[in-house]
Structure formats: structure tokens, C-alpha cells
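Just one chain follows, in the form predicted on its own, and it is written as C-alpha cells.
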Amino acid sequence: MANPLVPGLLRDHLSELADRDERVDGRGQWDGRELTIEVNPLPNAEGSAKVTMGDTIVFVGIKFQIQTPYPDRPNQGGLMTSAELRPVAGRHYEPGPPSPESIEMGRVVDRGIRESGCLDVDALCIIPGEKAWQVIIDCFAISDDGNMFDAFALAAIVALKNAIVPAERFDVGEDYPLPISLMPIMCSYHKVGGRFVYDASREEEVGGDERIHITLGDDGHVHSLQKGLKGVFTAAEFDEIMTAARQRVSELQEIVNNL
């Protein structure tokens, strides 16, 4: 059983750190961990990538399947994305159906990526009313020590951008790349020790408080903001978080065009 003091004493250690403008890693209040991709590692799927943020792993890939359209769509693709978070990838997960915590990340994430309009889903039709393609994104945590949303929304973009429509396997025609036009980034920021830090460790999560994922595209647009856990922020903190934010995105995505 968990050692209820064990929180209250991170906490208290978390705001000594913040009160001198440190935190447990030694990154300062906005800097990122250590950051590798690794394009299509998985050769099963459509499309795929590996993301490494410190000890953070985790792996997307990307399968499609064709569907009817939705009545009210009769003309539109779809998207579904789900998280798997087994206790593989740390000792507070347990083995079962969907967590809240999972339920919660795959919609996350999904939201980013369809409210940003990088994926046409009108292009995704086959035949109208009748056959559409559904792209799947899936979502797998390896290791868990921190910001999993950030990991799974940028692996889940470099998928994207590197996905085949397998359309000769279903006997709809050629392959051909599935085109993306927009590159949606999420920033995940925590309140810990009574300010807000970029790319939250694990044990910064423990022992933090109310949480903000912010996913921007190109221009520096917004397409989606989700709040997370109890808890408010200032207007001037959210003005903080956003400059941040708008010079994360830029970099990630200057790093995954190049990749």
C-alpha cells in the first residue's frame, strides 16, 4: 500500500526546488528533456514512430480500415485513436480494460490532431455513403516517467505524416501516402511547487497539482486547450505558458520536418 506522507514530502521538496528556481533534473522551469524519434520502427503498421522524452517511451502506430460512412457524413472518413497503458510501463498501472487515465490520453490527443484539419477527412471518402477509410492511431506507453501526452501526440503526428493508405490490399485502387497538411504540436505544462513547468517528470506529476495541454499548428494557431485535475491559473500565468508554448511548437516541428 502507498505511504501517504510520501506526496506531501515531494511536495514540500518540489516548492523548496521552485522557491530557488530549480527542479529534481536540474532543467530549468521550460526546458525539455532529451528528445529522439525514430520514423516507422514498427514494420507492421501503416505507419508508425517511437518517441523518446527522457525515460518516457512510448510507440504509435497507424492502421486503416474501410467503413460505411456516418449517415450524417456520408461524404467523410474517420479517425479513432486509443492509449494502451499496461503496467509494463510503470508499477502504477494495472492490467484490465481501459483506465480513465488511458480513456483520457487517447481523447486528448485525438482531439489535437482532428480540430487542427491537418487530416481531410472528405479526401478519406471512397464512395459516398458507402465506403470511407477510418484511420486508426494507436497508441502504446513502454516506459512512463512523465508528460505521456506530449509523447503520444508528437509520435501520433510523425505516424501521420508517414502513413501508406494500403488501398491495392482492399482492392480500392494504388497506395498512396496519406496526405497531411498541417503539423497540430501539444505542450503539456504542470503546477508544481506553485508554478507551471514544461514537460513534467514523473515525479513531478506525483506531486504537482492542476495541468494544461495546449496543441498549436502552424502560424502558431491554437486547435485545442484541455485542462486537467484541480486547480486554476492566472491570466498572466496562461500568458506565460502560451509564449512558451508558441517556442516549443516551433522547435518540435522544425525538428520533425527534418526528420
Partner chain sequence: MGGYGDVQMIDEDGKRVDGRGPGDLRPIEIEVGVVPVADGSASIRWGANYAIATVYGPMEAHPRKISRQERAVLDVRYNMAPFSTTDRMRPGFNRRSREISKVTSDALESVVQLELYPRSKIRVEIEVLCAEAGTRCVGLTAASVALADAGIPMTDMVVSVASGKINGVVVCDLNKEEDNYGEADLPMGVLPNTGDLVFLQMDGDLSPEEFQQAWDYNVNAAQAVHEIMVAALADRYGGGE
Contents of the next structure:
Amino acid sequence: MANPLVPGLLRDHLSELADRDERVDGRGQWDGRELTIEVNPLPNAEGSAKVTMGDTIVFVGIKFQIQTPYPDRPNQGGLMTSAELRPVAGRHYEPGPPSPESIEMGRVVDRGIRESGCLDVDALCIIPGEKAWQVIIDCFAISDDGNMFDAFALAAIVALKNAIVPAERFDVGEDYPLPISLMPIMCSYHKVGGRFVYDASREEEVGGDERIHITLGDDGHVHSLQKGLKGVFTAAEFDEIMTAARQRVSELQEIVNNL
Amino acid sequence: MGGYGDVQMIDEDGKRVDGRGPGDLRPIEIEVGVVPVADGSASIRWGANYAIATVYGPMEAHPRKISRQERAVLDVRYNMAPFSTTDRMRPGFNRRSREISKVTSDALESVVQLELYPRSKIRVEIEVLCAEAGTRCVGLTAASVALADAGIPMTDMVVSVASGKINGVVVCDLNKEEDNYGEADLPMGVLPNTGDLVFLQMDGDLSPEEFQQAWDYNVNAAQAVHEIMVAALADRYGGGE
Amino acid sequence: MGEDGASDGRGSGRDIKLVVPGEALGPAADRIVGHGVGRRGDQLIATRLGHLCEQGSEVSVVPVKTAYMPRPGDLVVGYIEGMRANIWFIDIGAPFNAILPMSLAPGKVDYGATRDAMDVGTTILCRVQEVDESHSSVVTMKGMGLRKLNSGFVDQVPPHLNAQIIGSKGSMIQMLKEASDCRIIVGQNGRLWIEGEPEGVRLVRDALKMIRETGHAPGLAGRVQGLLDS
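Same protein, the form predicted in complex with the partner chain this time rather than the form predicted on its own?
Okay, now the whole complex, with that chain kicking things off.
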């Protein structure tokens, strides 16, 4: 990814706005952009979702493969998450091997889902020690206007919840819906103009500093955290965004449940 | 090409598995301006194919060594998303995608007025999100619309369609089932205003008569697809008259 | 463009027929080839997506989108992207960077002290001085009003919408300035410098967003007026 030029005026303007408790697009500190979720738009994926947050657009598709379980966990299937930030999604992207940013994104999305236990890996076993399902979550960006982490994580859980295990195609029984019991949701906060805001746009990301990603599951359990980019934050700041995240996660869980 | 002659893909009335006649296209829907951050973009649904094309530029050519003093470089990438196919497609380098990117670029270079933007670069990205058969044609067609949407000067818009042969019958625009049993495939890139060709590939086996039939199907279908492309642009930018 | 005045057809820019690249525009004989138009044999064709414009015998296409191509004399907002001992490289939103030589800087700059004078990320108001054959351009900061922009905010619209932002006889930009109580400078590269109270800047930005999203459709002035009033 090419490092974008950060005009000094943008940073100044963002902090001027932050001092007045305002944001560059008029949102409140904890407001998200307009969100739409489309379920299973991609017929060749076993489950898929398209998430639009403002001008950010991503797809996630679920695919299944059969693999031999790891010797130390003969009764378990596997999960793999990859995020692709291809040049289709923005002027600043360049072709080439996966960037550190996209690898970080894939891994943070993966941890939130894996650690929440929403996917019962024991249920993915077909024949112990011989065959088990590997669930592959592919995150694919179409339009990057900021906060790809949350868009990917949300699309991933929606796609998983709507995925069908293609057992017939692999000759191992009948197709069945992938059991997803819990709902991990990621909320990301960027420091912009000296304070944290939710769901930063690309303009805010470019003119901002560090970011913190929080994945919460059911009953407020914390499943993954990640601090990214250069910057320092205080325990009090973290407290504040954790409170905001708890609120937002339950709103998003309700939205996903009502799809 | 497979050539499993014993599978019946065309019924006694000449209807194909999805009910089309031999010269009929699958349903096609094009939408312009689907990627807000791009300079030009289009999505296309063509049968079960679903592809998105974006255009960025003209912009500074990076790395510097690729830039040309007398014209812009066209940097075209065709790619299939990992979830676009029945079996997951591994992301990364792929000889097939490279070849399609190259022939797509060659086709588009024949119409884009690159000489107007010396030393710069125009990026064209084609992403297949759901593949059914004929994705190179779908991608090239979408790229033409995205280039027009980006305001890039061109002498025409490339329209790409393919015809082929199943059960010894020449048909236009093979779907996935037909493609699996296809005996020949002839994808072409046609300039709708002149009938000139800028892209041509073929594999399989066609008699001279069959070849002519497939060729004619493509040339006719290109006109129909062109109308859909124009309508999609008019839909975005306010009508014809 | 986009004026909803009385329509008497020809030459007024009232024609909003959309043409696509490659579309035949009739015989070439006795007609002048304007912007966005080419020849194919004895026919004229559109070479860009846009609206057909016939003025007298000249046929042109007003493109729906266009990249910024610098021309001498253009007033532009640029960002310093890099420097050497005696020149700066300026991002002016064109397909390639422009050069600002030390000798055309606003004040006296010593050799090797370019960075002290203006560092990467600095926003400047400058003028395009020359554009050579291969589109390389040189900008200058010598001239009335040309300067380092130390305050305010820069927003961007595609350069083909500049005409809409200025409006007929400057009506749109005037309306924006009055409603927002902001100073606004419209760079020909589509970058606008806005300075004022944050509410005012917000209002201008909302209006620009509307222009970006709906600038190609008629009735823009009314829509922007509605936004400013609300």
C-alpha cells in the first residue's frame, strides 16, 4: 500500500473539530455510518454477505474443504481467514503479495471468530483422525472508504450464519446449515484529532493516529483486542471506548439477528 | 474441451438446458458507478456471473520504469475472487489470470486513446466475484463500461461475447453446464460501431460452417450487449434524448 | 450546463443528449471537430462519454468526467510531496507531479533549505507556469495571492464539476460563500480551499458532497439552495 500524503491542514482541521466534539462528516463521536447488509449475494460461495458502511463496501464468502485433522486434535475441524485488499478497492492500493495490513486484518477477524467459540470445531469432524471440514473465510474489499476491519468482521459472521456445509458435493452425507451458536462482533475506534471515534472514514484514518479493535461476543465477553499503528492511549480512554463498544455490539447483534 | 457427446444438452425443439434458443444470450444486467471511491466502475451480472470493474487514473505511473514518454500505460488486472468458483480458488499468482489480463489489456489498448496522457498510467481492475462460464468476456465488457464511466477517451467500447459447440450444435454464450460438455469455445471482442475485432481466442473443434455460425452469433450478440451497456450508462448519467 | 432556462434548442448547451464512446455523430463534412470528438472515415464519432454540444458548426462532447490536465495560468491547490535541494515536487491532482523551483518560491529560500521553508504535507496555492510536450508542469508561487495555506481546509471535487461549483456568472460560489460565511478559493484542479467557522466549513462540504453526487443531473442550483436553507 502506498503511504498516502497527509496534508497538514487535514490534521489541523480534524483536531479543531474534535475540540468542538464534532466530526468531519457531521457524525457524533460514537455514530456509525449508514449500514446495509446483504445476505448470500454470491451463489458460488457456501455462505456470503455484502456489507456497506457509507462508501466502504466489502464481500465475504465462505468455502469449505476437507482436510486431515491435525494429529494433536484428531476430532476437530479447522478455520482459516484471509483478507484480500486488492487494487480494485482504492487508488492507494498496489498489486503484489499480501500487504502487512491485509494480513493483520485477516488475523484480527480470525481471532474474534475463533476465540468466541461461535464455531463448534468438534462438530466439523467427519471421521476422527481422517477427515474434517476446514471452513475458509475470504474477506474481499471492493471499495475502501475506511474501517475495513469492522466491515470484514461483520460480513464474516453474517456469512457464517448463513452458510451451508456442502456435504453432498464432497460425498460425506447431506448438506446442513453450519451451526453458529454465538455472535462475535468487532468495533473499531480510531484516534482522530486527539480523541477516539467509532467507524472512522478513510479521511479520518489518513488524518488520524492509532486504532483499537475490540471483539465482543455474547454477554459482553471480550474475545480479541488489537492496537494498531503508532500512538499512545490511556487506561481511561480504553475504558471509554470499551463502554461504547458494549453498547454498539448489542445494537449490531440485534441487527444481525433480525436479518 | 471435454467432448462428452452422449450427454443430451439440447432437446428435440432445439431448446437448451436453460430454455434458451441456440443464438440467445443469458440475461445481462449492468450497473454503472457501483464503487464510490473509483474514478469509474461498473458491475455486471451475466447469467450467474457477477463481476466488478474499476478504473483509476490517469495517474502518475509507478514504478517510474513502466512509464512511457509518448503515451499512458494501461495496467489491466483480471482476477477471480477465492469464493467465485465451486472449489475455492487460491489467491495469488495464476497463469490463467495473467494471460486473460494480457489479452484484455491488448483489446482495450486498441480503443483507448493512450497518446493523450503521456507518462501516466490508467489502472483497470476486473474482479470476478461469481464465475459461471465466459468470465473473460464478462470482465472485458465490464471494463469497457468502467472506462467510459471514468471519462477515458476511447474510439469505441469493446463488447465481448463467446459462442461454442455442444452436442454438435453451435450455440451462443455457453453457460456452465454447457461449458462442461462443450466441444469448442470462440470468445471474441467486437467493436460495435465498426464490427472490427480486437480480441479473439478459440479452442476446440469447429467445421468451417460451424465456425461461421459461431462467428455470426458473436457479432449479432455483441450488438445486443452494446445496447445494454449504453442503457446502463444512460441510466447513470441521465437519458438519451 | 445544467441551466433550466427557456429552451430554444441549438447552441445554448441545452441539448442533453448523452453520447457514448464510438457513437456516430453524423457526417464530418463542413463540421469542426471539437473536444471529445474524433473521425471515423467521413463520419464524426464521440470519443468520450458525455453530452453532445453543437455550437455553430463545431461538434464537441462535454464529458461527464475528466481528469485534471494542467494548463498554463491555472490556479491550483497543491500539496508538497517531496523536495530536493533546490526544487519541490507538488501533487496538483494531475496524472503526474509538478515542479516548483526554488526561484519561484514565495520568498527567498537558500539552496538546501527547501524543507525548512515548506515541508512535506504543506498545502499551497500556486499557479501553473508552463506545461511541456509530455505534460510535465512547473508551478509558481510568485504572484498575487499565491501562498502557503496555513489554515482552513481543502475539499475536492472532480475537476469536471468545477463549472457547476462556480455556477452561471459565479452564482453558485457566491451563494455558498454567503450561506457559509466562509472564504472559498476554487482551484482549477478541483481542490477547494475553505476557511471559516467549522459550521460554515461543514455546510460548504455538504453542498460539495451534493454537487459530487448529483452534479451531472439538471436542477442542481435548486437542490443546493434547498440544502443551504435547511
